[in-house]
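In structure tokens, the next block holds one chain alone, the form predicted on its own.
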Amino acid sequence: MDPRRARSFGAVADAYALARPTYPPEALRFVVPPGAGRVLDLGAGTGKVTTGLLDLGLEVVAVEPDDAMRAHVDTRAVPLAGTAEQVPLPDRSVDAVVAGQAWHWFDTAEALAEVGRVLRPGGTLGLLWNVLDDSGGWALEVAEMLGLEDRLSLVDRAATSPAVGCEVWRPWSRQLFPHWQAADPDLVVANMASRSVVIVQEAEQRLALLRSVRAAVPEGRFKVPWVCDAWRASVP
């Protein structure tokens, strides 16, 4: 983990709640097991998961270390300052925790301790990430223009898989779930703009990159295609 990037995504809170798509309702289904109630969103950002989670009709304690992000979390969620390592909640008081876009950011051997503390039995872990799908056309030059990591052509190789420093938790589950972002070249570029890599740029590097993207992209209305990368895994 590196800890500048870690901790860079506080500067651009409005743009990633704004512009990070959002996460498909059958793979948000898929982490959490049947009959859950109350669902930890751990490092929850700007609540991208949790609206999600709360649209399914549960109960949703997001977990989120700063101001400027867990300021965007949804109303109907009980947001809590917290970090993966030490997490502000009792033993076993939840049925599934869900971290969305996270989970590579975190200690993994203090999280798993932390997420097997407040797991109920027969709670679940569900770790998700939204790729870009860089097949072809724009997606695969936007990629390649800021060497983004979490892109599909990656997914099987990326150090963000569970697999890595959790032999533990077995046996995971995993599926992929195509979907689609409505977007313009705004969009796209706020989204750009909310990537750690992007972040910590300096201004005029930045600055030209975001140019770059918005010249890449189409004009008008288009979809952005992203796939949800989605593992689960049951209480050891």
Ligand SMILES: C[S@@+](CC[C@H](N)C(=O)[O-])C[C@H]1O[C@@H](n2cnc3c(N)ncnc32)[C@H](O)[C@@H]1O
Second form
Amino acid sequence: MDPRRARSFGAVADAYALARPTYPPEALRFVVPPGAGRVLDLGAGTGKVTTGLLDLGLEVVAVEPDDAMRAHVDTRAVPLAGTAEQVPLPDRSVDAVVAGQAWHWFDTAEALAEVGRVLRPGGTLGLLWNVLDDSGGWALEVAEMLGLEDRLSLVDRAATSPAVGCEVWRPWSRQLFPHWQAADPDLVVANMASRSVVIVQEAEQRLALLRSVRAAVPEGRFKVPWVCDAWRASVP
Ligand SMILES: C[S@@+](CC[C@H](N)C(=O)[O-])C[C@H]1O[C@@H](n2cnc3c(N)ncnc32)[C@H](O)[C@@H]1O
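For comparison with the form predicted on its own, kindly provide the form predicted together with this ligand.
All chains and molecules follow, beginning with the one already shown.
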């Protein structure tokens, strides 16, 4: 985990809110136990997971360290400043903890201890990653160009597998949920501009990369193919 990248997102909070895909409702249902009431969205960012959980009728606490990201969180949720390593909630206060596109930024051991503390008995930890389907075409070209890590062809690499470092939480259930995002070239460029691997580049290099992205994507309106990689485990 590169701390500079982990905390880079606030600089592009607006682009992130605009251009990152939402999470499929069926993936959110998969990571939350039946009968859940209150859920913690950990590393909530601009609230993509939060809004999806709220739309399922759940009560959501959104914990996010970055003020600019947290400012976008849905007003129906309870937004709190905090980290995965120091969750500002009492013991046994939520039915599920969900982290979207965020678990890899946390200190695994400290985050697991905090998740175990705030979960009620029978609660679940759900981890989600929206990965770009890079099976071909412009998506493959862009993924290669940026050195994207969250892409379908790398979905089984160890770094995003929660099984690594989370042995006590086994067995993990896992399901892949393909979905689409309606887009145009500007949206794809904004999406790529919201990637930590791009944000931390020097300005000149960043602009050159984004120009190359723009040149690679088709004109007009099209669908971006995503796959939501969803993991669920129960508190031991
Ligand atoms: C890629 S964004 C994901 C945001 C959101 N969950 C989503 O699915 O769109 C990663 C988020 O994790 C936050 N973050 C980084 N380190 C964190 C930590 N140690 N604890 C909690 N959040 C953290 C960042 O500020 C950022 O908003």
